[in-house]
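Single chain ahead, written as structure tokens, the form predicted on its own.
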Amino acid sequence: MNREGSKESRNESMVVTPWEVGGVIDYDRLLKEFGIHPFSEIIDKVPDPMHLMRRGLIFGHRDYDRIVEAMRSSKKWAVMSGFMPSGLPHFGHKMTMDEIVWHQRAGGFAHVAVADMEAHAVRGMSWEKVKKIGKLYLKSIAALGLKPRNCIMYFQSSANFVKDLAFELSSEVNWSELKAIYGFSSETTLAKMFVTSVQAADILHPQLSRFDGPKPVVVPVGADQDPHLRLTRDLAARVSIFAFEKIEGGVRIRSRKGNSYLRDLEKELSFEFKSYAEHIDVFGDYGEIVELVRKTEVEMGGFAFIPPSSTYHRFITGLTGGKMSSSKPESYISLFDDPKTAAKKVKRAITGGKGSAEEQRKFGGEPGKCAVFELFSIHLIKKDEELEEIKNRCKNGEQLCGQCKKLASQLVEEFLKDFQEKVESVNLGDYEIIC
């Protein structure tokens, strides 16, 4: 069988691509191979970090320094992510939704996409079905705390500003590049290839003039989505007019679209500079110079995109082992599951316990390999002290798997009852939605 997918990180024990995640995930190796920075290096700079950051569940980042700086300086910035409505939203999607909500509360303008074009092109789903399921995703993130102010939600198929930008971006990508990144074959449809440009447009559109122009944007994702981020960061540079290079005492500026733009830029500079045929050396504060040049580029009709930042969270273990996936209903808890049915799923989950209660009391359990402890860490227990106590009692053999499953099933049932009541009260009319 011909399988599409990039060779981003593949050996006998680990597979991580945009379409497939399997084996034993080595996050240190992912950091190294993908060129992602450890989030632990920056967490002390983040104002009041969320629990996913504190607990190492968000393990990596690209250029999150820009977001932290914007938070601290009260400059405009945004958070953007999206969801492909191929099935009902589940606890895996909730993780990303919680990240979007936290970033909105931290001061970012939230952009939430429903990837209906991707669902239609890749999964063959009807437009009617993706529209119906897509609205459940929007209601879900609203019920989880996303506020109508400083927020826009949209369906890809209805957002002309995304589709128009995707067309612009597609002119900068060729077949060979897509094949190298995604492993596309001669059997890949044109629609599926074009969706990669739509995804890039999803990520970059918060910097369009209609959304107040260039700004730092963070995209919370799992590591399997990093190929999309790397492609988009490259495209952000390719479609923008000016390129920047730090030099001693200033910035070297080049034009990707012809040197006539450099001559026009010189007329707008309020800094000391030296003009050369192929570049301009501008002297002064790097940030102030770049900000002025980006503003000038937008006035010239350019994009002046800032490469998007990103955070990377760990994959949620499915209740039956492996990654939690919409294609495996037994592996996940849907946010719309009957609460009692969901509680029964938890009681059947794979844990990090030993073969017998006696053995576990003697040697202790392994919370790091337990799907139930993950539910505690990611979704169910917000107090770090309480989580640490459960972890220690498990490792010491004082708390058995049955006790953890009983507590987790109760908390899941309570959460779903409360969540589903909130969903019923959500009025999407309060939000700006393009659908």
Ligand code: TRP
The other form holds:
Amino acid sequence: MNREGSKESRNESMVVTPWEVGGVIDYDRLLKEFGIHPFSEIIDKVPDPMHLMRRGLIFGHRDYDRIVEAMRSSKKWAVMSGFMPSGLPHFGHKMTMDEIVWHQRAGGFAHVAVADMEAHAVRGMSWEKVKKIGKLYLKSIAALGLKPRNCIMYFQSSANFVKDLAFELSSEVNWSELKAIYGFSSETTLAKMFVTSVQAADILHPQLSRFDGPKPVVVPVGADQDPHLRLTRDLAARVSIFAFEKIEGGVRIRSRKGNSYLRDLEKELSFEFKSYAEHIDVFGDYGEIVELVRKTEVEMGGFAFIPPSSTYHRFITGLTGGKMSSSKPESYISLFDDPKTAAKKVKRAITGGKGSAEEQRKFGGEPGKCAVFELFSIHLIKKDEELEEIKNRCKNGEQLCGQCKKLASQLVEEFLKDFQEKVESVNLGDYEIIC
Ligand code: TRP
Ligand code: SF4
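Instead of the form predicted on its own shown above, give the structure for the form predicted in complex with the named molecule, please.
Let's see the whole complex now, leading with the same chain.
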């Protein structure tokens, strides 16, 4: 397959695409190649940031400024992400779920998609199976704290407004673009191509008028999903009527759907402006002008989509080293594992420790390369000081891997027991759910 011009990140040592992740991940390179901004650049502005942000586990973002601004004002905003039900939810999915829950608590309206169309098209799974597993994802996020208020959950295949929007968006995407972004080949099925538009529709649907129109939306994902976000941000602009460009003292506005829209827009402008055949220059505050134009576009029947924001978290390492994979049960902890079995898996995990206790006391361990320490920092230890202490003790050779494993397996067992009890008591009927 010819991958030239492809925007995916791939060389001998690292592969990051929506359908394949492998090798040693170089996060700085990912930021540069994908054009993602480091999260460290914005964290100081985030009110009471969550542990994944504080610990650098969420390492990148696009346009998160827009979300911070919305959090600080009383404007409406949303958080949306999706899960492909191709296997049981595991600790990797929990990370995204925790992010959705955190954003809902911070004031966002939460939209949760079960990507059953994607699982069917890409993984060849039966509808029956994806429905059954999909419900476990929804029960899981509910058990992790997602509240029924300010929330909607849906299966892609049941949400007609998503499928209709996907069709609309697909008319702006052509074959060479798909090939460049996803590396598709002549063997790729039409369904696999179409689910990329369905995902774009997942991401943009919170801005439909049935959800109160254009608004900032943040999509928490792993960096492998960034190609979808780049395409969606582009599509958001392409299907909307008006385009904005900053000029001295204001905004230049063009229409993508014919200049008659410009003439209609002029009638609604409460700002000083200059009219040209192909554009209008409007003078005043950028934000206020754009907001008014978007509102007018919606009244005209347009989408007026705001490009979605996103955050990117690190890939969770498998317990056995390498990547966490649903085809290797030893490599991950499923949220539905028997708690005792999960505890045993932790005991067998690969650590950043040395070959012998003696060596480790002398040279210290490497928490940065340790699957157990990763479990602590992503999932098991909430207090920063406690985590910091383990890290320092490890580096100084004061902590041995046995102690860590004992603690981690205890915490995993307790967590899973409690989580699975909560799942039992979840009533999906309390939620707005389209399935
Ligand atoms: N493609 C995603 C995955 O493989 C799942 C997904 C579907 C998604 N729709 C989405 C993620 C919308 C973020 C936003 O996990
Ligand atoms: Fe990991 Fe703990 Fe061993 Fe350090 S002591 S390498 S943190 S398991």
